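One chain comes next, on its own, written out as structure tokens in the form predicted alone.
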Amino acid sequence: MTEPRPRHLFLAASAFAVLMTAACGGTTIEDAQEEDNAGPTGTADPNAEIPEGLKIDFLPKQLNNPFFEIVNQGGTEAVEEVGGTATERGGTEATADSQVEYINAASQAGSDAIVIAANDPDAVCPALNEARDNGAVIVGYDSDANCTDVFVNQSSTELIGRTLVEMISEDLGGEGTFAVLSATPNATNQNAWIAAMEEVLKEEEYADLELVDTVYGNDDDLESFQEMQGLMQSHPDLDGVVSPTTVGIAAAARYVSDSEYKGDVAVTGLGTPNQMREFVHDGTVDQFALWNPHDLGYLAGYTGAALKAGQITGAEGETFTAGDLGEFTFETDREIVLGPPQVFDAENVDDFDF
């Protein structure tokens, strides 16, 4: 990482301040929590010391995913800063069954905190609840489960959905048809963002935009590439594609860049500058967005340590310091938000290295 990590340097420009005002609303975490998920109990002690030697396990949706590799680098850095040990666990397929196996392994190894990007909001919960019974606190990030103690949200669901609609609208000049190339059908974050997009599309400003299809590449590069190919076969007059997943947007851009659709089909969504740079410079992609994945992992790591130490319980109004990122406040129960996404285009994509 060469880009500095202080939080204020990664907030979006003034255009996003307008979007933040327009998108301020409830978050999905409160709706997602099950009644039997009591989370940490008692009163937080912000002066509590984080004990040395914490074992914190990171379970991404899958290994060998460029986005989660960067997230886990940030998480590992945070854990090492508090004197703990970070372990990355997971399989190469983005499935709930795979995650259950590694949740159990973390629990058996005496994990103090499990930090997970869930592939399914419910299927992973029996294993996570058992891990909690064994002494682990449970932190969700990127994609929440219905049984975490707290959730580290990369941005607000409403703002992400609005940003995705804004970008495809700008790319298409305000009118046309587009499809969504998502990750897994049960990914809580993907589904929440798509639902938020659908709400934004009901606004009069977007009356001439039509979402015609949603397909799933399961966060697999080849499968996402094939789904993009299938979209163009099913909708030969399609004007654009929005992929709210870093694997999907790269696969979609690669397909379009080498096809007859280059220059005619817009591709946008959520991606990292390093994977999307070539497609911006060759004209396949005009713009895309993302938060800083390193900072997401870093914040999740500090959140796990603070939760285990008793500095926080996740209650609304609690505040804690996440290392170099500074102070964060729980604006709602059990949810902390990293910040608004950053939009990248030809003018700024080379300024970032992640």
Ligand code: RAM
The other form holds:
Amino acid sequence: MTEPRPRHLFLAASAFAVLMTAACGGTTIEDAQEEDNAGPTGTADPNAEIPEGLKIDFLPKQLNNPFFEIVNQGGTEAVEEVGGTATERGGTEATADSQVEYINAASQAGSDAIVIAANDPDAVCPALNEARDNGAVIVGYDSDANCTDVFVNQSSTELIGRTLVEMISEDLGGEGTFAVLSATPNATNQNAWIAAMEEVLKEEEYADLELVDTVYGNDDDLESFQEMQGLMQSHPDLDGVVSPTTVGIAAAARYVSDSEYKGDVAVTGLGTPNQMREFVHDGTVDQFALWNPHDLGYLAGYTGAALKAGQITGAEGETFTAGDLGEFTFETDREIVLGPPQVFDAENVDDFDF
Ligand code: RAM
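In place of the form predicted alone, output the structure of the form predicted in complex with alpha-L-rhamnopyranose.
Below is the entire complex, every chain and molecule, led by the chain shown above.
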């Protein structure tokens, strides 16, 4: 993939995220989710060498999702940089069942690190725990499970929820009804972001915004399109939709751009610039957000290698170097954060190529 040109934005953003995470202090939603996680054990040796030939397996939520294609290119790049072998494993539907099969396959193939975007916080855990017993370290990326060793979070959960609320509020002039078109009902990441949005919506500034419905398109393009259509049938006066998934927002925008609602119903959420560009230029979408998917995969790949090598255990305060992205610190136990989301609009969407 072509690097996003204003890369410095993302790097500056990482530093900002660290500050934000420190400033916000109580990451309550994340903490609540992580109660059952394995957590750091042993002592880190920052000087430990990454052994050659590590087998690192990436299990995205599903294949053929353009977002994960970019994430996993970043992951593969990192693994190649440390002299290992990256394997991407997954099915075409975002289900925990299919992930269990691929976790078992990775484990049987002698995986050193399983890097997973979980489709369910619990259903993948028996298989992941077995893989760990078989020698793999377990890294959550994008969407965590309750049994990972560490989690590579794309951004602070609170900040993503806040950004989503801010965007729909700006789109609606601070007043109106909106619905959420999410991914799968069990997705850890989307559920955490929706919970964060609900918290932010309690603030006085957002008193005139009303979240009237939440529907699930299962990160399937057609299902998401139909859910968007269904939303307009059940709420003909709806003012906007927030879709915190790159699959959902693209389908919602396509539906609205071709309907009588274009210009009337606001569409925002999390999307890739390459998928959303046409809808920004045709006036369907004013703004949307995302992080750098390539960097998320790259950071997750380095995290898997560093964890397997013993450079880190995931304890608060540990630091390691993730190749070109530089140094990262566990600001809290078992979690590192890539950086804050970037907002895209007509002014900057053409500056990004992913
Ligand atoms: C979809 C997936 C992924 C999420 C992005 C924003 O591609 O649901 O998990 O992080 O959207």
